[in-house]
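Consider the single chain below, provided in structure tokens and representing the form predicted alone.
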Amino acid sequence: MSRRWVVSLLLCVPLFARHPVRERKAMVVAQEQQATDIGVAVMKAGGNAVDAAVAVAFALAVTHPTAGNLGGGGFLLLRTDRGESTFFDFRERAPGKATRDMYIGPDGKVTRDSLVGWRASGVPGTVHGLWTAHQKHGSKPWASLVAPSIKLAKGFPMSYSLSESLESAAPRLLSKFPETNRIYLRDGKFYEKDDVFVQADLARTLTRIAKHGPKDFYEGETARLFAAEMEKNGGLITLEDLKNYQTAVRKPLTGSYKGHEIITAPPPSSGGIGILQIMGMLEGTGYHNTGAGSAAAIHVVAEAMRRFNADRSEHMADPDFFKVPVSGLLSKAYIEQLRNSIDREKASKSDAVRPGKPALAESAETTHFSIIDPKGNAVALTYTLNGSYGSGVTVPGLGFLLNNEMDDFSAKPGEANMFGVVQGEANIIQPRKRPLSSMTPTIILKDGKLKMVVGAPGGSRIITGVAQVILNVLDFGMGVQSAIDAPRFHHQWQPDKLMVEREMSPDTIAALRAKGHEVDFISNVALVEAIVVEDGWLAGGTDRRAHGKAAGF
């Protein structure tokens, strides 16, 4: 039997509690677990939350090669022990050479160039959010908070899930490239549980970010090799593309439901919108009274999704490119009359759901962990390089793996991405401009003091996957664990189908059938990373559909 049906036959196997972690002072939770061991040394030490972040986030590039990185790029929130809440925006920019059409073909169709090789891929800004983030609120020293990665990148023992991950892309993508396959796949030797996995090329790009900072990264010896091969290979980013960029310091999004004050994501990011109208949606409607699970609570949740989708379709795109109507799509006249366009007892057709039209204002693959430290310092950071290992490509010499973020763009307005989701124009291509994103990295707090730190990868399933476990916390009284654990579903308005893990009750899912929704299955909705705060303790939850780990002091 091979691989992947064990791993398909396990998550049809009945689930059973799980308990979260508990821990007094301090606690991270990432997707991988050498990663979550490295942030909590680092607080252990003496550091703090950020600096865990970038410990942490170095060393998924290396043991996580899937959506851990250099090539990419993410957003990081932060509140801090005093109250201040920062949001660092170090997305994927166009390069300057990127044109409207970049990607329609002769034949008028969308080419899969967005998705796979040297064009695809975004200018990367990990590094230098880091940095930024680092220089701003950081305490350790930067080299040190790098070299656990260049300690891991030298040589680790090989996972079985990181194995199984590798073999599996191997032919859709990986074997493609000949220095991916060379490093990833030993051309065609495939690594096995145990193996020791060497990144030398890695190994020594880190090394030099460690002792240059992002200097090296975008003017020094990486970016003139980086480079020099895109021109080589037709790729389009350029030496001026790589100076040029700077993360944007943002301010988060705030909000309130039932008491909790909400700090999420701002454009580029849609993912905060999306939670603060689904949730906006939902308030004073009583939907949980008929309990977690209900097909009547489903039903509204994913009508709720619904409309925030369409919305999302026309309305939310780089605010530095695009006034987005954030307070419109927010005020509370306009949420009402979502909310008031939900039918309790029938699923909508999305062709009769329709954008909004909001007041104007004045203005899949990903990863995320959350971070707690002894302080109260929170972070909450969600990085990518978009499709699962990004556009494929290696850069030769450097190590690192290349986005495939401009498929994020909006190609063709009306034409859906790599997730299904369809975009307009707001989203079009334009040089240096970011494109649009779900990750929806999130911080709770009750009564001005910290409840919940959470976020997840998963695509445009992100900010549904992340909207669920939330209410699963605050409306359904779940523990983060269980929160986490329970069946999931998503709705993104196009196409018009309520889409549920296999998990979910077959009784259930007949009665959302009579109400008029086209039931699919997917193998999962997010993957979510989340931290509650509890009775002085501090509880972590990691996702049962993946590989990860919580853990703290």
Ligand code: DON
The other form holds:
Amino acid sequence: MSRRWVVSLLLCVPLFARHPVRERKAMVVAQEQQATDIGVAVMKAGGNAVDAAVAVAFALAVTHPTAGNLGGGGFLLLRTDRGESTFFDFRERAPGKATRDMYIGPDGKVTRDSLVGWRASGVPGTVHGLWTAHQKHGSKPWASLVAPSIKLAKGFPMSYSLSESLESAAPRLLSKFPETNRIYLRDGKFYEKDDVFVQADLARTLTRIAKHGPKDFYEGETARLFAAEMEKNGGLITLEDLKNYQTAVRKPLTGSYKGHEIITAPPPSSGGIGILQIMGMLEGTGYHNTGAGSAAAIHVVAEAMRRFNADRSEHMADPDFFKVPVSGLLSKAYIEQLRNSIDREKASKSDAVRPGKPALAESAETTHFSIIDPKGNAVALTYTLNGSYGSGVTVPGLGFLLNNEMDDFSAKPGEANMFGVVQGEANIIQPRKRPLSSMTPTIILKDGKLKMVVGAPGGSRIITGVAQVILNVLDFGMGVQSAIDAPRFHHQWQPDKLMVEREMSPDTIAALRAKGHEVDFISNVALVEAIVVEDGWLAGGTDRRAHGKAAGF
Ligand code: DON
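Structure of the form predicted together with ligand DON, given the form predicted alone:
Below: every chain and molecule of the assembly, starting with the one above.
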């Protein structure tokens, strides 16, 4: 009997019916099927996890334009088979001309310019980040990894989910920009399932990137066209901004949970601090003894989420611009103080939970995929345009959408952004700064060996969603697919609401209300893609809330 079954029997946890995809050597889980297949093919041909990640990321830029991108940014967390971990931060940066108040209108109110149109974008990092990771760790020629996406850009049959997604984003966003309308909506005639979707400009851009790497995107023909269109349309990104873009190669955050080593995202993500704080508050409480999905367990986890998010609002930002007190926020004593402030019976009021006072350190629509290669190298990559289809702008002649990542800054401290997240002074707009992120690519080890590779899109719900899937595996003994399928919840401090997915049982909700939570429904809490290593198998789980695929060999 496998360990999972034993744990499940002991804890009386129902094992949900769906099984993960199981393979022995290599696995890709991504949010779009053709992209998964391309990653698997790269590894079958001898490529490693970084090669596969580059190929999958370029493929998603073609087949999953809601979030896959050339015009956005993200994070790639790598752990090699030799046990070294690196965090490639290719998050967008504010343009040099950006100013603190650039999104505050004459009436003192925040405008929508951080969300829609030419002024919403930070300087894209994706091409630079993929190149940097490939230079250090890739084994197959760069051009061979871009080639499959060039082929896709020349035409692939539209899936039902993409045609539906494009049509629903049309009135709100996509039809507002002529070039976007022309490419993605066929001038309002809409693609239907199985129509061949051709992106000729994108194929040409990708061909230049295949040939010249980031030189084309940041200094060459693509850069010149990009900067010229920006200027023509009132955007801020200049040729100089593009030339100056740099991927930051950072040390991941590490921590432990019940004998597992957690390797996760450092600032400018708030995600790693979130995972480590939330799990730190839970450790030793025995919160899971009442069972998966029980109101008592949900209550304690939600209270931990509330406390982390209060800290997020004040203490986290781009570490190149703001001293994030990471060690203070993660110190045992500070986390114990947070843990002790949780009442097991009664919900706190967010207004009474203020950001804490950690000791200052002495020194200083998104998508995710997870990959493990036959040698045991692991990649967790989350990248994004921020909102679904980003700013809605496609650069004429280049064929790719631009991000609206500037909305992740605090346009006006104390006011909520697109995700309803309230942020403070630390995360104000400054030239060349990276906005605070919630993206949380994470790798977990047990006894020094790979146990789990996980991450998700979902804005502020990424951290809480990823945390729950990890807890479902480590605390409730669920298999990866069951851990992902189980209904999730979310608390982000402000607004003071416990958001739950609709599948949560009514009596659980009633019990949570009785504890004082204001409960509201939400369509999903992140879209998690994860691989768990168990009993000699790689088990790939993909989120039922999305349209992805797990595959390997
Ligand atoms: O970096 C962040 O936290 C956000 N820009 C992520 C946006 C996102 O996940 C949207 N997808 N659903």
